[in-house]
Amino acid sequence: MLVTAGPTFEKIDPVRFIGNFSTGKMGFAIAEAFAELGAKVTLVCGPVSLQTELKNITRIDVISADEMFHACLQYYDTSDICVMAAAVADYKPVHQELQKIKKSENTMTLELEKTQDILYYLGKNKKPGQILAGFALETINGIEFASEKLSKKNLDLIILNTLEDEGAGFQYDTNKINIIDKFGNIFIYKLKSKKEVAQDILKSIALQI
């Protein structure tokens, strides 16, 4: 299987970047849950401080969305189950400065362009029998937005968490999720440790096989 985890950093100059607060804890928990059952897992992760010692997890470290996209492409076709848990940056600077930008004016305009939509590409190129799961982190209208993402990106299921729920989202050791599958079923879970959430996700994926 293939799992992505953590953030991506999109460089502005050699010392600054666009990023987010993802720690990779959820993605690592998912990778380890499957590995403990004997699965051969490829874990593509952005810049995180986490470690895993399970020998059947092959870890690939990347920094940017482009690097994560190309790493996923390398392993996607041979993966039966793919869980895209990474918080990939939606935009990157059009121009990356080679030297540190010096502080001068009171304001600065930064031109951005979209990054490669990894999940959309994988969904468009999904093979028969291949299971593809994605994540949606929302702040409002979670079920609505996650359902739209599920359909648009041709997913088998989507895991929704929202910053409206205390203890859910980035940086916590806990998470509170809803899982929506391609049949329109919605499964609601209480706040749990991310290791326990990974088990719920594993069981939901098993129902799709």
Given for the second form:
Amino acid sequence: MLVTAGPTFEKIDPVRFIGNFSTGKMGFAIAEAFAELGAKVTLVCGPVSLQTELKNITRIDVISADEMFHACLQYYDTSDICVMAAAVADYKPVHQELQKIKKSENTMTLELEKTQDILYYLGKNKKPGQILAGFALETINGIEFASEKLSKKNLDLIILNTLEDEGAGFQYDTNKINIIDKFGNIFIYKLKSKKEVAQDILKSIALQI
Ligand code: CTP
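Mind sharing the form predicted in complex with ligand CTP? What's above is the form predicted alone.
Expanding to the full complex; the earlier chain stays at the top.
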């Protein structure tokens, strides 16, 4: 299987980047839950400070959304199950400056362009029998926005995190999720440790097989 985890960093100049607060804990917990059952897992991760000891996890470290996309392409065709848990940057600077940008005016503007939506690409190129799961991080209208992403990205299931829930999302060891599947079923879970949440995700994926 293929799992992504962590943030991506999009370089502005040699010392600065655009990033986000993802720690990679949820993606690592998912990779470990499957690996403990014997799955051969490729874990593509952005810049994180986590380690994993499990032998059947092959870790591929990347920095940017472009690098994550190319790493995923390399392993997608041979993966039966894919869970995209990374918080991929949606935009990257149009130009990466070769030298450090010097401070000048009181305000500055960076021109950004969209990154490749990895999950969208994988959904468009999904083969019969492959199971593709994504995440949706929302602050309002969680079920509605996540359901839209599920169909737009051709997913089998989507795991919704709502930052409105205390203890859920980035930087916590806990998470509170809802899972929506392609049949429109909605599964609501309590706040749990990310390890336990990974088990819930694993069980819902098993139900799709
Ligand atoms: N994702 C991805 N590539 C991107 C952006 C997102 O693969 N360039 C994946 C994430 O890994 C996640 C899912 O898409 O599994 C949803 O990410 P999210 O940020 O919630 O949604 P977006 O599609 O980026 O939409 P928006 O930020 O507008 O809510």
